[in-house]
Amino acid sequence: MALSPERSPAVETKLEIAQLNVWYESTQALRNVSLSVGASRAVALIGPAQSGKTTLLRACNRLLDENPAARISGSLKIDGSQMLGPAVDVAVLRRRAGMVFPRPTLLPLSVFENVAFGLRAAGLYAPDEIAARVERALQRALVWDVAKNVLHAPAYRLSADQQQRVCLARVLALDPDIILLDDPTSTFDPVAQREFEEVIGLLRCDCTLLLATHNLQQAARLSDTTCFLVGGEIIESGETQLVFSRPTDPRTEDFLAGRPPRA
């Protein structure tokens, strides 16, 4: 069975955001954000704390709908189809644009059932197909070699980085168009971080990625495009190599150099 609407592989722009604004009650968190992301491209979102990186990710799969204080305006399209508004099936959108959070968000279930959860929620019940999708997702997340021996054990028994890859596998099982990564290695040691980055590097071949990170080296390693946000605005956006080597805005230059913002 199909788990998501018919996709449009011929559409070169996978995600298109235009004049996106977000308020939490009277506080504006995003200001006229516009961003176009091609298929199989990786975009890094960098900037100081409270700059709007997480809010932008949450807007992309309508998680802000769950916050009664949040209000959103503007346009957000996937494959040319508008994703904002009451007519959109939010459950389907979240299967197409899955999110991984800073800390593992495991369900109190086995490794297998954590990954299978979204498949069952999408209406897939054939045991053989579920098993095949779970295995493939765990392989893509580079955690199958560990998980295959503990598939039916509680997922919380895995190490934190392995848990995070199980959460990523839960997203991958639904074959998403877009993966939203909210500082997913922020609590990892350097070895675990490098292993998770290897997964992200492989996913860049066939998924569109948005990565919010406080780690500038990670942004430089993993992205094609970098967006620098301050106060909910995109101050500078461009090819990652150029943004890091020749920023055009002095605020970007100061941030990359670790200097306080200029007055």
Contents of the next structure:
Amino acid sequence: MALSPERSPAVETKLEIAQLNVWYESTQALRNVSLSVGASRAVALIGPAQSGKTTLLRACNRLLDENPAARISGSLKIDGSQMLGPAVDVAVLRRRAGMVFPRPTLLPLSVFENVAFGLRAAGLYAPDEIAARVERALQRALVWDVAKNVLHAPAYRLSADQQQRVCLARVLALDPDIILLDDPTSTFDPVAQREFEEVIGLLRCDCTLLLATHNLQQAARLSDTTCFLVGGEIIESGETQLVFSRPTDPRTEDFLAGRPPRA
Amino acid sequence: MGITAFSPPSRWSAVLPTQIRGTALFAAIFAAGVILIIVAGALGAALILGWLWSGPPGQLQPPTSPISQVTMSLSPWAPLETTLLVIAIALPITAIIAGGAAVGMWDLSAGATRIRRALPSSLGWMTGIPPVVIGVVLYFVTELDRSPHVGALSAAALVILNLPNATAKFAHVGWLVPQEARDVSAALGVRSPLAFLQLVRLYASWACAAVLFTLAAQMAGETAAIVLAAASAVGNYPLAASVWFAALDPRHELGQAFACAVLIILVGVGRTLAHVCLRRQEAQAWH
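So that was the form predicted on its own. Now I'd like the form predicted in complex with the partner chain, please.
In what comes next, the whole complex appears, and the chain from above leads the way.
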């Protein structure tokens, strides 16, 4: 089996997770998680705090490698290739599965340099090509109209939602197959949230999205499939409309209704 | 095919490749540092034993006219030139090796390994080598060879003995980078050594400069006294005797006082620059 994370087109299932378990020291954060995500599909991960949503996202691009307490077992395949094996180039994997964090985390650089940061790290040094890809990424993140006038000004001067879009553009510049969104609108007001959702809606056409969110309406609006996690386990998953309208598990029903879980 | 079967992993079952690479890199550099320090210690011990076998300098009869046997330069600038030369050799070498070790530690900080847990105590122990030990080793290095090679030997001794300290300082510089920035860098697929350089440049460049100035001042302080004494070394007598003779020589007093003042100023300037850089770093972090 090839362990390279190189792209292989024409594969229906983009991401396939099987029997994934994650421990932080002796605490098990994910239990037997299995999930299959098709290409250009959007999956929402919902659940209470500490249910394993962020851990699942971080497992997908192996950011858990950075945590000395984390240990992982199971299977995680992208385009049919195993991503947890020792031969996988983690840097290449992370460029293919980009991640947006809950708070906008910009580097102390200009807007342009922030977006170009990942490109240069990936070995792209041609100024024209970098400029073109930065512009395209900012356009895809719907922030070009604002950013084009302050392209070489410090990025922290932008508003919080614009900063988050620049963070998204930084990921998009690397042309990822999968985008992992870890509650990216958690610090936004409702208007900014809706604007960011517009961007996500456009990305659904050509990227596979995994969206962890506490905002149930957002999950309902943006996703094709919804997974409900509790205590590191996927309790229920299925078509978003079905999960929201006819949940099969009482715990899902309680969560969606905002009720405390039954004993 | 998963990397392990479904069962709670044992302590080492899921050590990931990036951690292994980081561990290997650091272990190699750290082991090299330990070996070099052991060699330096052995060299120092051999020199002490050799000196004891050949008899202490007190057994030598002072010449009737030591001034006539002065062989080295009496210029007050000579100690300064020698000190600067020694620092110019030792500082870049120390910075490069210690910087490399710090990158290894940065990589290692993402790995749950025994080396990582043993690291703070072992590095703390090694940085606990007091400057007086460095001074003693330098003294015996100077005793061993009064030829022009003495500068290179002193520089080598400085590199070896300052490595743990320099490594710890550079590692501290790495820890000034916020965790969020490390996460972002990792998530963008920036490889570890490059991430260290890029993020330290962005978040801790002033701290890096402060480390370099502190090291330079420290090395100057460690070297200056010995070099000052060596500059007034007399004939074939051991350094201690030479210093004694030179101290008795009224012609040296003014020159030595001047050289002392210049070297003290040199150390002070290094420390002041380091302090200024740290203040800038604090301002940068606050911003």
